[in-house]
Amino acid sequence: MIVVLSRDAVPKEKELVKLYLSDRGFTVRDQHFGDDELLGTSGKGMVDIRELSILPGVERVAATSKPYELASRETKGEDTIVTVGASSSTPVTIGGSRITVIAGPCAVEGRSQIMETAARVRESGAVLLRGGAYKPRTSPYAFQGLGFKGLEYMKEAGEACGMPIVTEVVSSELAVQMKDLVDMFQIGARNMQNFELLKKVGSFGMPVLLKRGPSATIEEWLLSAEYLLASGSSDVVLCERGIRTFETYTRNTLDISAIPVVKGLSHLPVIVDPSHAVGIRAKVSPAALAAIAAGADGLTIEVHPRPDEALSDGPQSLFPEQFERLMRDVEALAPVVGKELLRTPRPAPAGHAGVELSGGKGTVPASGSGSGEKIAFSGESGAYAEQALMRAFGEEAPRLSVPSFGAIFDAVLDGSAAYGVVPVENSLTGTVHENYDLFLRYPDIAIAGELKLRIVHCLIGSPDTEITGVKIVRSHPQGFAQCKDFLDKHPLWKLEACNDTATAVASIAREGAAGMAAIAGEAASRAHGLKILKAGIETNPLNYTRFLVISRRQGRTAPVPSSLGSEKANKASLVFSVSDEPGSLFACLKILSDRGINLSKLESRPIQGKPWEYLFYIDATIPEDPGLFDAALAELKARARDFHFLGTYRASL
């Protein structure tokens, strides 16, 4: 049940609400639905909702339909994104746009094999450590884990890759002795229903990654998270492990379905372990990639040094090549579906204060953004370019809307912001000059990192517009551009341009006048609660944008954000000019070909000023010995002229 609480409620007349609801049986929680204030209300309470809903400060009353009240989306509209290890260095969010991986052996078998392993995923791009201290086997004489002793090897191995850990719970004496040293508690497939032990790992208030029985049906999955939200923690995460059928060449049966229905019955996140789903070492990346493309929130895999000899699990567990594989696939098809692979900094080593970029000099803060620095976008809410900075940055990233490209260069020069998000290109309709053109008059920016960004848009119009009204078309050129195909079908709509396609939806939603649409992304109508009239307009469903993180120059490079992670840079962007003679750039692009230095990008622009004369936009992937690079540059920069350094960073798959 839910109490809606007027808009001129006092706080004497919600404490007498609350008071009324508790003195019958309920436990009470504060919410918030968009700008309404609501009393969540959870257990066997009684009440007449009709004498509820005279009280004063009550607006209406609302019964939910579902039985898990508190894990339902009637509750709570929005996505729950989920933080472990909140108190570390290297916090990690499970949910939004971000796809979030955790790894690591099915036990702990000793120091060497949960430190050697911790290292290899770490260095693929996992994020979260798993392992098992305690393991429940089918056979009591199977290896049940090292105990305590395990654990301690576990945060250990942690702490020193910079991971939060998840290990399995197994009952509510051994939750108390373990949750100061685990930062998320999983419960594990055949304790989904050990009720007991879910009061008392929800009464700790901490994240809990909770696993789908083999045989649970998903109303039952989801009253299971109902007793661990009931019994205090906020931080749960739904895990899809496979259900047992009468099919029997894989361990259990993979519910992929389970994941767009349980999403769409519940706001919690939701992650799949397809190691324990198929059970065979080879199956298990086409499952997970089959996860991500169904919508799952993460993955949790099995990987060990040497499968062969694990004492557990070994058949379904990746060798880390394999699992360095995966990741690259991952991170390819995270754009296909609108999200992002989540990345975290990694501790320094002892004595290093930062992370060494590569081409640069010296080092950057390893932390990148600091919590409270803004990050500037161009356009309202709602912007494709709000949506780039969400995925590189975090959805509680704070920003800095400006109405131009230009304002997040200055706004960033000047310190109103410690980083910009800018396109710079799209698939479709190719380079935004404009931005690149920035870079020359704003010397002291430099490029921190990249990422692509799927775009699809929808036609979208207040909430009274039909389609067969519409008579003006607002949007950004670039979506009129992309949207051709549908927009010739319509050709007495008249188009009206405008700076982004967020502030094309805004100007509507402020105007409120019939007969007008906007071509726009699905976050900008809700942003600004209009309705989707059509979705999917774009001519090429294979549209994206590529964007820019920008920040100012540190020497040669910018400081990169800790949430775009900490390898290696292996792209780098440079601008020159050559003299007006025959072969002059073909000898400043032999000098990277005989380094072996592959061009991923060569676009010429006119030089303001300067008719008829050109310079040259070139994207070169920076070579594993850095020091063919920097030889390559040297004599570039005396070869070439007008010679611009944009920046290294790393290149987005």
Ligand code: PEP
Contents of the next structure:
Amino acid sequence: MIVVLSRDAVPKEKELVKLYLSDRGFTVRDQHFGDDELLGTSGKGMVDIRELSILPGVERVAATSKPYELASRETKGEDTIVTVGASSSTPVTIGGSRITVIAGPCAVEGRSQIMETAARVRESGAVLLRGGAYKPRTSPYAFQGLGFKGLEYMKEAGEACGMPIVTEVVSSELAVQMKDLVDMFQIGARNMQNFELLKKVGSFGMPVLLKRGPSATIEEWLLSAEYLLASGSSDVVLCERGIRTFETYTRNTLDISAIPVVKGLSHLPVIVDPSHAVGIRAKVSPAALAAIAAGADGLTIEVHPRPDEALSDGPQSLFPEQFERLMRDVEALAPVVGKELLRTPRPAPAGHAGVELSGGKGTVPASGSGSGEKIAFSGESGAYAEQALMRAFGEEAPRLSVPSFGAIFDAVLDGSAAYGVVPVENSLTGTVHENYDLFLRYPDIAIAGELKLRIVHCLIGSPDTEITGVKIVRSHPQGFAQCKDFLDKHPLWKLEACNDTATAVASIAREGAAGMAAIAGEAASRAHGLKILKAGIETNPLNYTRFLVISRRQGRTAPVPSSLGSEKANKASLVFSVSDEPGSLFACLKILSDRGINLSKLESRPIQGKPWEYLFYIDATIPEDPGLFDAALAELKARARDFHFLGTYRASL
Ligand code: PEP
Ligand code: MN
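Which structure goes with the form predicted together with phosphoenolpyruvate (PEP), now that we have seen the form predicted alone?
Entire complex below, previous chain first.
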């Protein structure tokens, strides 16, 4: 059992709580977890938890049934998001809705090798650099690493490429010497139960990557994490790297099932090392993809510019080209499991901005900080747009909830939000015309970025509602449309449209009426404390919504938020109409096709107030030579009517 003390508890209150516990047969220890002060208990005491919970100075009591108390999900329900390189200019997060990839060689072999590898893996989107300077090798005659010199090379390479570094520490003495150069310590599989090392490394309060021992059970692994947490580190990431089984074809056996199991038992992020798990280059990428599909928060991958020359683990190291291919596959797979690949480190946190929800809807607890500039979305807590926002700007991004799409454009225009996130298209139900219309009404706003979110709809009700008792269902009309097949099976249900899916959930939470349900995402159910009656009710599981990030226009384009990366824009959106004469649309499209410009979308829609006249929406790929695109635009502008250039941005996969 753990007692979390209130942040404003005074020493006298703390002493009284301790006395209360020891009087009832517990041994009490002082602990810290992140910024929280805790009292840990052991022994066979008996206590009335309700009475303990209301003692002055007590914030809450977590009664865990697990021996790993701090690591247990019973103690902390929400996922831990670990920040590595917090004080660097490129801090990286592990956990939450993003997939984080660590890459680098097995061992640092020299300055040029690590510099070259770092540059290659960074280019493909790795955000943390790995590499061993002190190598625990099975044979004493094998390459043992370059030691401290290797660490210095690695630090230099990490700084040159903007990547915090993670490296293995093999002894407490070395830990002290390495501390100032390392951003994240790795505890290797062979040292998972080196408890003195765990205590020492934990006491630094730095991020730690804890590998699973080759023969460790999940419980033993979590107890090792507990050592780190209990000694002072709250930033622990677990790494499954294969366990020893009777199978000899692969180096170890990747325990894929450990990923969902551990994520259920613990709030700590879990990443996977497929390189050491399978030990065979050709099998690394399939295993890596399986890990992502099973819910891993990231990967650590061995990459070498010339694996055949590697001094250690060459046979399992990927060529940089293979790593690039894997990253593209991970990027494509991520939305299927509701995640996004973190290809670019977030900008360094600067100051703190609380999270405001306008319109008298109260506030979402402020946590962490982003750039301090708010991002507007439409809906309440748990809305799909909020998920998209977190994906684009990070979980901690300060956000502004507004009641309509128009209010997003207003907030961006008047500066109360730096960016906005708006849905423009769903893969099942098509274009959200309202937002295209808003682009035309707000010419000073342009597109800055794009992302796609997989939409998994759930039927959500109050805790005492059963699906058989449902009579009224609330959602956004898009929610109804995307769940048509499911709703068709329940023809007696009365459908009530709401402004957005999360608002539908919130209204049910507020009214608490039995017989009512909402169609929305799992996050909305969680945010409003309701129950999922049925998950995955969308007609087709390949259900994606495309969101655009908008900002105030600066010339032809809008500034791109740093969290979306610095890759060159390769897509543009435009809207125009044409004169009512033969070949006028053809002539406009020919301007693009003559220059080899590909279109990824062409849609027409009636112009409001002008019956039988049409607007054409176009998404075009910007060719390598931007001059071609500029020339095409100039010509198109002269030829088309009502020409609107909505912006250029990096296409999401
Ligand atoms: C490593 O990652 O370099 C390593 C030695 O891995 P493990 O401890 O999992 O064998
Ligand atoms: Mn290795």
